[in-house]
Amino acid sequence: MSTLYFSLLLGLPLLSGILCAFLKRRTLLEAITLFSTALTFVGALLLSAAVLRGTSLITPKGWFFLDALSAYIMLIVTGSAFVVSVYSIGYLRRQIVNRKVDAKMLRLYYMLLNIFLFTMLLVLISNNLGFLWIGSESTTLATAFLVAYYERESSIEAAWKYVIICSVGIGLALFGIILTYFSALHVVSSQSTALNWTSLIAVANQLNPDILKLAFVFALVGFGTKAGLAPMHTWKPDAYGEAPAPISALMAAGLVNVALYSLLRFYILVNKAVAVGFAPTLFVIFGLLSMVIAVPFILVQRDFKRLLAYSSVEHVGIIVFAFGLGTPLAYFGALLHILNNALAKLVLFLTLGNVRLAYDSKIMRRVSGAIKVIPVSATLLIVGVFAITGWPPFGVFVSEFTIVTAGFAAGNIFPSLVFIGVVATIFVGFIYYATQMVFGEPHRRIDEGDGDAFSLILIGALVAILFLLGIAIPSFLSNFIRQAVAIVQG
């Protein structure tokens, strides 16, 4: 039965993507994508509920596997895809009216959106590290055409940069997988299962630690590149800046977390096979480096989509830093932050999508007086900025406070102080840019026209969830995260 459920979970977005490639009517493209993403999210909920009732799900031949960690990330990814598919309807309709998108481009968008979701799910439910790698590389191919969607010179350049850098990174990750296979070849019961996660974790303490250290370095650079971890982040500002706003949102809320999940699998394996401290130390170093590198680029930024890209670099750093602390409290904070950051990024990318449509620009100095032009979106923008910068009472504050508390408790005083300094500095930069865009008088005449009502309600619901997560973490979510923490602990 689990084979059927996994097949349906993968089959829905894949079939929808194929159908969208041959359909021309806008309403059919919208309906199929909306139905597919909604049903996929429901399927992810049902599978996650089954995981929480037991230990894990695995197909008879061991191809697909789901535990609390992969189920948690899967819910965030499928939920984000559903939100993006809902928002895309109004967003693309306005782009059609403005003659930015034609029928051919519309068909391409919905086809690739569904394929993108399929490739992310392939990573999350694959038991075999080889299939995980194939899924990771496929996400690059699916999103590259979306980065180049508007076929501007800057879009095509960003897409090529994205493909080249991420493909090189994933190529290095492949070396890590090959080394892991070599280490396990004479340890596992069958060579055919030497790349299966369930087989590897069962014999982790028998694997060659020196080979695994080298494998982890390759995996860190490879999947770290895909996550946008500094200094391998250089593709991210260009790709996020040029892709359509809903796709940028899904890359920040979905793709980044899928890459982090892949990296975490190696982190768990190495922690069991290698002396304590190797992988966590690298995580702390690269996490802090990402946070620090993001600061100057945020403070001197002109493009609001690139601003959010560097914010993503910062928050990936926060998550990796938290995992590097290596304590249950830090793991809890990191996993909670994955959810909070995804919600906040959806709010900001989608809200700024409305800003882009209204002002026909993503350059911040050309946007002013938004509160008078698009009052609801402008209000959501200010609230979203407070949320993403860790201001109470939003969920990001709770997860960041949990992480820094874990840092001090573990004796990492200096890194925790750096953490606080980076967060405070970025808060100042974000507030400055947001107030410049929202308040004052418009520099030129802008026809008043906010986003469609349904999209605004959707973004408002995301803000409400962020607020509620800052007040109290529901017991079911806390239990879910604690089960995922147990997986990370090994």
Second form
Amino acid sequence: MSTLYFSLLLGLPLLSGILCAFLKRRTLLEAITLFSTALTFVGALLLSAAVLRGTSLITPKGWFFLDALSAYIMLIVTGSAFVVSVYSIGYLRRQIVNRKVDAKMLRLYYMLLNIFLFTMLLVLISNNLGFLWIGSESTTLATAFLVAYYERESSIEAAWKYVIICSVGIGLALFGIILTYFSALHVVSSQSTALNWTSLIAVANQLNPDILKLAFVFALVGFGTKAGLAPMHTWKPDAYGEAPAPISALMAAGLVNVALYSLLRFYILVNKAVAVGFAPTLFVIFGLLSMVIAVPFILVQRDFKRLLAYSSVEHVGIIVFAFGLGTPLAYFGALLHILNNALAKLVLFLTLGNVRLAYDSKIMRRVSGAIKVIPVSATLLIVGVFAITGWPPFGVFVSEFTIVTAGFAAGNIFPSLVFIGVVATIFVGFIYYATQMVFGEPHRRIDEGDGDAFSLILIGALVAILFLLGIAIPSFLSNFIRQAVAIVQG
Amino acid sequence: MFDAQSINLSLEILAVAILVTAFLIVSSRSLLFYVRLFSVQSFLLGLVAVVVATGFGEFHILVAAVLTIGVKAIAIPYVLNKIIDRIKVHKEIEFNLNITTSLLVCGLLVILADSVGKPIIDAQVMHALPVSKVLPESIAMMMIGLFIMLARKQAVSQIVGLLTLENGLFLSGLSITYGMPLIVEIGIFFDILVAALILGVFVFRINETFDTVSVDTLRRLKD
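Any chance you could show the form predicted in complex with its partner chain after that form predicted alone?
Up next: the whole complex, starting with the chain shown before.
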């Protein structure tokens, strides 16, 4: 049965992507993408419900599987993809009017958006670490032309760096996978299952710890590059800055979490096989480094998309740091933060996409008085800024508070103080730029024209969810996250 | 069919020959020569796969051998040659590091690779697995591939560096695990081929947009 589910889940976006390559009509392209992302999201919901009921979803040869952890990330990824596909319709229609996009580019966009979703899902349901790698590299390849989309000098530069840096990174991760495979060959009887995560975790304590440590370092560098963990984050501001706004949104809300998820699988494995402390220490160090490195670039920033990219570096750091604390409470906070950060990033990238369309610029000092030009987007933007910087009563506050509490409880006093310092400083920078853009008078005459009603309602719904998550975590969600925490604990 | 000693000997000879091609890439400044060397390197790698497949009875690796030769020794070099012809840039003029120093650094990298590979070989001894002597060569290849990407400026050299790194990865896989399951290998080859094609397209675009293919010009994006 699970083979059928997984084929449907992967087949839908893949076939839609292929279909889009042969279509010309705009409405058809939009309808197919909307249909495929909506159905994938529904599929992810049904599969998550099945996982939570305790149904084991693993294909007969064990190559593909779904557990609470992958289901949780999958829900976030497919939900983001759906929001992004709704938003893309209005965004690209306006870019066609502005002559920034032509019919050929439109087809490329919808084709690659579907393929991008397919590659992320491939990573998430792969039990076989080889497939997981293939999926990860494919996410880079699927997004390469989306980063280069507008064919400006700067976008080609960004795309080149993106593909080169991520391919090198993911190449190193492959060495980590080869080493893991090697460490398992003498333990797992069959060659075809020695790469499966479920069989590896079952025999984790018999694997050679030295080899696994080495493997983990390579996996950390490799998937850390994909996630944009400092100091391997340099491609991120370029790529997020140059890609169309909805694609940047899906990279920041989806792809980042897919990369973190891959890294997490290795983290769980190594924690079970190696004496405590090795992987968590590395996570705390790299997590803190990412948070701290992001600060100056956020404080002195001209471009609002790059600002969000550095915010993404910061929050990847927060999540990795939280996992590194190694307690169930911290794991809970980290997983909750993955959701909150994804919601807030969608809100920010998409509302700033509307700012970009209205002002035809992503330079912050050229934007002011947005509240008069695009009142709805500007309102959602300022609320989103308060949400991402960890203000109550929004979800990010709850998850960050949980993480800091866990940090102090685990005795990591100094790192937790650094955490608080970083979050407070970044808040100041964010509010400064956001108020400048939102309030005041426009520098020149800007035609009023906000995003379309559907996407604004969706973004509003995301803000509402962030708000609700700041008030109380619904029991089905905390139940879901607790099951995922149990997997992270090994 | 063959005794273990002669298999290991031929593997070692091939691995050293592969390493020599990597050094020759570092010592040269002609882009066409890089590509030809990469092709030879991939062909030798294909032979390593053939030896592992027949020598240890792991016949699924024969498919990987055919793919290595088909994709990496023929298809990718063909594409890279087309690109070099079209962009009309044949020589690497400027270096971040000159050739003599580069060769010296690569020599040191080989020594470093030997020490990195040691715990893995120790583990092989501990678990009474067949010890492969070519692991240090494969790690050295990865490092030299990375080094080429850092030391050279032409976009084509960057691609060759990346591909050398990937050849090193494949060699390491062959030497310590006798290759991954076949379907995984096929997927990896597909990804590498697509990556090379995409990077090739970008080289054209860089050439059209910047009128040069030195990645030095890619310095616009800054904070």
